[in-house]
Structures are given as C-alpha cells and as structure tokens.
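Form predicted alone, single chain, as structure tokens, below.
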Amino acid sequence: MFYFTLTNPEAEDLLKEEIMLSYPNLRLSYSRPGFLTFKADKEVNFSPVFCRVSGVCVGKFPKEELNYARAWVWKREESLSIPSDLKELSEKTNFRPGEKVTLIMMVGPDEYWVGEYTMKPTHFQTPGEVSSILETESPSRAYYKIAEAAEAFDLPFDHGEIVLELGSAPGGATQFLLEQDMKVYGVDPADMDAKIVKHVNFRHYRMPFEHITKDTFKQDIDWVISDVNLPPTVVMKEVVRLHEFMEPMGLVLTLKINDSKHLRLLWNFMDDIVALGYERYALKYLPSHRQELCLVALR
C-alpha cells in the first residue's frame, strides 16, 4: 500500500517528522521536491496535516495509459507543460465534496503518477490544492493566508463585525478583512502600511498584544485573528488569556511550527481550543503556507 502527499518544499521536514510520529509504520518511498510517497504494510487512515493534499498512491503510469473520463491534472513545477489533452480533461472536470478525486500528478517530463483521495468541504476546487486566490497588491502574504482560510472554511465573516488582529503590521490580512467591510483593531508596535492606516474601518493600537486588557476596547470582539511571527506557545497562551474577558465567535490563527517541539504540541493546542468552548475546530495547511498551519475555531 502506498500513499502520496503534495506539500510545499519548506514543510517537507515537518511532514516527514509528522509521519514518524503519527504513522510510525510508514516508510518514505519515492520523492521529489513537493511530492512524497510513503509505503505501508497495511491500510491506514492516512490524513497528515503538513500537506496540501494526501491520499492513496495508485502508481506511476505512461501517458498512454492515462485514459480517465474524469481527472484533475497537477504539475510539480511551473516549467512543466501539461499535454493539451490532459489539460483539457482537467479543465472540464469538477468534483464535489464526498466524491473520489482522481489526481494525475505530472512530477517531471513524461513522468506521471496517479493518486486518489476523497474531496472534503475544506478542499479547494483546484488540482493539487493550489491557491485559487488571485494575485493582488498587498503589504504582505498574510493577505493570501486569510483569504485562503476564508475560502477553505467558508468563514462566516459579516459586514461590520469587529476583528481583533494580533500582530497586524504591515497589514496584509488587515487589507483582506477591510475588503470584507469589517472593522479591524490592529494591535502591533510596528508601523502599518499607509493605505491601511487611512482606512475609516481600521484603528491601530501601537503596543504589544500582551498589553491588551478588558478596558482596551469599548465594543465586543467578534473575531480574533493572528499571523504573528512568534512561537505558537506564545500565541496560544495569549489567546487563552484574552478569553478571560472576551468571547469572540471565531478564531483564525496562523501557527508557526518551526521545530519538532511545537509539532508535538499541536494536539495540546486543540485541547486548549475545546476548553475555551469552541464546538468546531480544524487545522489546515494552506497553499501559501511554509512552516505553518491555520487553526480555525468557531462557536
């Protein structure tokens, strides 16, 4: 039995360590940057978090044997050119949540692997789980992370809701939130982008987020969002503290997982979320991620 994973090169080491921790009987098999396969002696419930998508690896096939009525086609590198017939097949194919996806993975010139996985509601409608968010001018790539999270989880952002953004500078995520007609309280001692500062629905609190108290804000907070470049232990400790005097309806947190210690603590963080009263929560590796994960929690 073989399984495949598609991930971003920056996360490969974390993915391998996750496999060792969660699937100790699996062994790394064939791999290329961004494409890793693992061998198992028996079937397992394979669903690692440090990859965009994973599933059963059917095998490697010559192009003439790729005779599928429905399939998506993904290429490992932009320099690769997908044959026109496979490109046409991919473009006309759609999959719905709950359906089995057939994914043709073009790993190299004339090198094709086939994988299968079940489409989840949080999967993107794109081959290989590449981002569907259009390029835009933004102060930082945090824009794409919150935009991808909003699409993957169908986040119920609503007009006029108040977002507390921890570590908001320079304003990538803030820009996306303001585009949703939300009000953003950005807490960060660093400078915000000039066009963000001028926005009528933004207020900058120039201070460390550890200084937030129950008297800092005059209105209730609907969402807490963070893409701060600090260890996840620091972020989670602060999120727990904030819940002593606020009850947001949702959290969207980017957790920076830079070493094995934090990887091993992931499920402790989930316990923290449950203790805070959130009924729905999930982790997802987004297309724009490097060594990080998105944690979403909703009441």
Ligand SMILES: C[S@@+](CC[C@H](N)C(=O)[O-])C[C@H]1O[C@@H](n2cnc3c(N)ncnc32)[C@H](O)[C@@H]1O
Contents of the next structure:
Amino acid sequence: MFYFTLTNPEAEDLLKEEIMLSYPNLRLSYSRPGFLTFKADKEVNFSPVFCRVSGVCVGKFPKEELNYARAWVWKREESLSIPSDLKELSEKTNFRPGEKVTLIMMVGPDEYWVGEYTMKPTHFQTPGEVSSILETESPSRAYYKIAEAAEAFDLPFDHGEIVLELGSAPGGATQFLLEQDMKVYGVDPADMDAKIVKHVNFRHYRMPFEHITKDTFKQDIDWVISDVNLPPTVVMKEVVRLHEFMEPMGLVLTLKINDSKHLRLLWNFMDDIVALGYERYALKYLPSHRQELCLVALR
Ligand SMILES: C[S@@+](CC[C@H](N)C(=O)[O-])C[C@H]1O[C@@H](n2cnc3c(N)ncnc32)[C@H](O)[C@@H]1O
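Could I see the form predicted in complex with this ligand next, after the form predicted alone?
Full complex below, order starting with the chain above.
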C-alpha cells in the first residue's frame, strides 16, 4: 500500500517520528518538502495527526492521463503554475463530508501525483487543506490559528461569552475573539498590542497562568483557550488545575510539540480531557501550524 501526506515543513520531522511510533510497518518513500509518501506491505488505517491531509497515494501520472470529472488541484510551491484546464476543474469542484476527494498534487513542474481521502467535517473546503482564512491585519499569526480552529470544528462561539485566554500576548487570537463579540480575559505577563488593550471587551491580567486562583475572575468562564509557549505537560497540568474552580463549555488548546517525547504523551492528554468530563475532543494540525497541534474539547 502507498500513502501520501501534505504537511508544513516545520512538522516534517514530527510526522516522521509519529509514523515510526504509530505505523512501524510503514517506510518513507518519495518525498519533496511538504509532500511525503510512505509504503507498507499491507493496508493500515492511515490517519497521522502531524499533517494537513493524508490518504491513499494512487501514483504519479502524466498530465494527459488526469481525466477526472471532479478533482482538486494543489500546488506545492507558489511559483508553480497550474495548467488552466486543471485550474478550472479544481475551481468548479466541491466535496461534501463523507465523499471521496481526488486530489491532484502538483509537486513540481510537470510532476503530478494523485491521492484520495475521505472528506471529514473537520476538513477545509480547499485543495490540500490550505487555509481558507483571508489575510487580516492582526498582532500575530495566532489570529489564523484560532480562526482556522473555529472554522474546522464549527466552534459554537457566541457573543457575550467569556473567554479565558492563556498566553494572550500580543493579541492575534484576542482580536479574532473580540471580532466574534466575545469578552476576553487575557492572562499573560507580556505586553498586549495597544489596540487590544483599549478594547472595551478585553481585560489584561498581567501574570503567569499559574497565579490564577478561584478569586481571580468574578464571572463564570465559558471557554478556555491557550497558546502558552511552554511544554504541553505544563499547559495540561494548569488546565486540569483550573477545572478545580471553573467549568468551561469548551477548550481550544495549542500544544507546542517541540520535543518528540511529547508525541508519546498525546494520548495521556486525551485521558486528562475525558477525566475533566469533556465528551467530544479532537486533535488537528491546522494550516497555519508549525510544531504544534490544536486540541479542541467540548462538553
Ligand atoms: C505564542 S505566544 C501567544 C500568542 C497569542 N496567543 C496571540 O494571539 O498573539 C505565547 C505566549 O505565552 C506567554 N506565556 C509564557 N509563559 C506563560 C505563563 N506561565 N503564563 C501565561 N502566559 C505565558 C508568553 O508571554 C507569550 O506571549
């Protein structure tokens, strides 16, 4: 069997480690930056987490054999130009959850690979799972991370809800949450962007999240969001501690996975989430991610 993955360059090593751990019978095959294929002697349920998308690799084809009625076309580099007929085909094609996606991957000039995967509700409606979030002026890349998580998981963010944002500076994610008309309590020892500080629905708690106590906030917290750049073990420990005195309806945690030893702990983190009473939870590598993962949990 032959499988493909599309990932971001920063996550390639983590993806390879994940494959070694979770799919020991797979071996790395043809690869280009961002496009990695793997071979196995027998079929596996291939769904690694450190990639934007993965599936069965049908193979490499000359352009004249790409006669599909419906297909998406993804190009590996901005500098590549998709032939106009393939571009038209891709632009007129849509896939719904549950449908089999045919993805033509333009890996180099005149180098076309075809892959197939089943569209999940958490997939983006874009070829190669590139971000569908429009470019926006914001204090940081975290704007895209939370916007992509909200779209992929269809997060039921509602106006007036209170978000406790751990690691909020300089305020990209806060900007997105304020745009949703939510109230944000940002906990971070670092400075917030001046535009965010001025916003009537934002309050800055300039301290490490370890200092939050049951008396810190006067109102109930609806969501806990974290983008703290500390090891995921530290973040999870604090998130568990916060649940001693708050009961949010949802969590959106960015877990920074800089060390492969944290890969092995991901399933322990899921056990923590279940023990906190969350019924639905998932991990997703978002288009704007580097060496990190989004953990979403909902009651
Ligand atoms: C990736 S940045 C966060 C980006 C931010 N979410 C945004 O939207 O712009 C990580 C942040 O974690 C903060 N941080 C590190 N240790 C912390 C701690 N113990 N408590 C709270 N924040 C912490 C850092 O000060 C830094 O601002």
